[in-house]
Amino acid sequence: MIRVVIANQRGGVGKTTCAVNYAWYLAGKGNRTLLIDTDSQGSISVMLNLKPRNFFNQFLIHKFHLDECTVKVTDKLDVLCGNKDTIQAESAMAGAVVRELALKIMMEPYESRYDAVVIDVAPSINLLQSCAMVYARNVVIPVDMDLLSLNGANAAYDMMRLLNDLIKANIRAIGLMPCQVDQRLSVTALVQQSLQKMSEMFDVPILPAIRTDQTVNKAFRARKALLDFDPNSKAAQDYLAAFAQITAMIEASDGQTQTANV
């Protein structure tokens, strides 16, 4: 099963973007898939022009069923959106025990339904954040070209890090993902020349890089994924090329604990 985090501390740098897409790729390869927005600020419903009746705070700290909370966007494709609310999902966990564990506890009797889990995450270090990288042990980190856009990488990273030493969560960074490339910028190489030392000291690959572009704005303006938008577009296409990596990547290390445990 493909589980996957889109984090950064910094907001403003792609997750959104990603996830939506990634979600949407995935469901295109003939994937079930589940997008979980864990945002209070709710970017994912906006995007997609969602109408949920009930969001991840009812599904989560209510207990609402899956079916409940869920909006089907596609055969494939379900989004679990988030709002205002989940807000009141964090305050209510944070006197709970196994709290890092609560989105994989209720997600366990859901999983057979799914052949892919992708989870965007607010531009904070926060419980929710913690409980979807326990649950998915996989994260992708946007980078935009700007240098707080590294730090806030620095902060995600650093946030697997703690949890793989606290309770052993064996979380991994899949790689980093360049966002909003523009090549004649100069800040453009300054930050990719920190992205690859950061690359080299974390052992965390660099994606391809998504170079700038337009349509992303009017795919949004549309309310829809970039990849229907356009997926001819230089954005989408940079995209496809990152998700084929991603997945394969996630795979690859799928295969590998799964000999280990035989």
Ligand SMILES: Nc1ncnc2c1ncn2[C@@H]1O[C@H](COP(=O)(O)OP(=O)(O)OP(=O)(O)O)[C@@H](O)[C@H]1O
Second form
Amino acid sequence: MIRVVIANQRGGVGKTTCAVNYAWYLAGKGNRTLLIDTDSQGSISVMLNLKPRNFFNQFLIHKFHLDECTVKVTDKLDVLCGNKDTIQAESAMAGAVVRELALKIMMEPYESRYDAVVIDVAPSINLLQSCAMVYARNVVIPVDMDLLSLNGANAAYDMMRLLNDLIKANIRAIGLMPCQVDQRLSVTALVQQSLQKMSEMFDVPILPAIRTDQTVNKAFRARKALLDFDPNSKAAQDYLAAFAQITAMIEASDGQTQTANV
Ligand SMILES: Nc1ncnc2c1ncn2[C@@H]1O[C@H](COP(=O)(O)OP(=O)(O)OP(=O)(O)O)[C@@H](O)[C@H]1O
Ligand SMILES: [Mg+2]
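Show the other one: the form predicted together with the ligand, since we just had the form predicted alone.
Starting with the chain above, the whole complex follows.
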């Protein structure tokens, strides 16, 4: 099973675009896929023009059945949307024992229904991000061509390491994904150099880059996933290459884990 969280503490780097399109990609390959929005901005419902009856908060805190909270987008793709009530979920969980396990525990009864779960998180260090990392154990870190985005990537990586040290969560970074890449801008080369250093220091690969492409914004205005709106666009083609690699890496590591558990 593929479980992955798309994280970077910096805002606007392309987390939600990546999460929505990776979920779309996996569903398109025939995987029963669940896309979860743990961000109180509720961007996924806006991006895909969804009108859920219930949201992430009702699922996690009020223990509603998952079916009462998800929206079926395609035959293979369900979405659990976030909204501003997610802020209440954070505070409701604050004092709970083993709170980092909350999402893992809530998802357990539904595991057999899905082949893939993709999780989008907020651009901040918060408890829900930890819950998402502990549950998914695979983290993709999008980095846009802005130096602060590298700080955000660092913060996501530190959080992973902390959870691994403190609760043996066994989380790993699948890769750093350069996003909104425009080679004409001088800052791009600078960020790419720093990204290379970060990749070597953390021993985390750099994934195929996603070029800046206005089709991403057009797809957003049309309230569609980019891969649905224009699969031949530059950014869509880049995403396809990156997603193939992410999937292969997660499947390879799952195989190793299974062998190790035999
Ligand atoms: N490859 C691209 N080319 C052009 N624009 C892009 C590209 N990728 C993302 N964008 C645009 O960048 C903006 C931020 O993207 P997105 O919402 O995916 O980032 P985010 O990291 O989820 O943001 P937040 O931290 O606020 O949740 C959006 O307007 C999106 O359309
Ligand atoms: Mg987002």
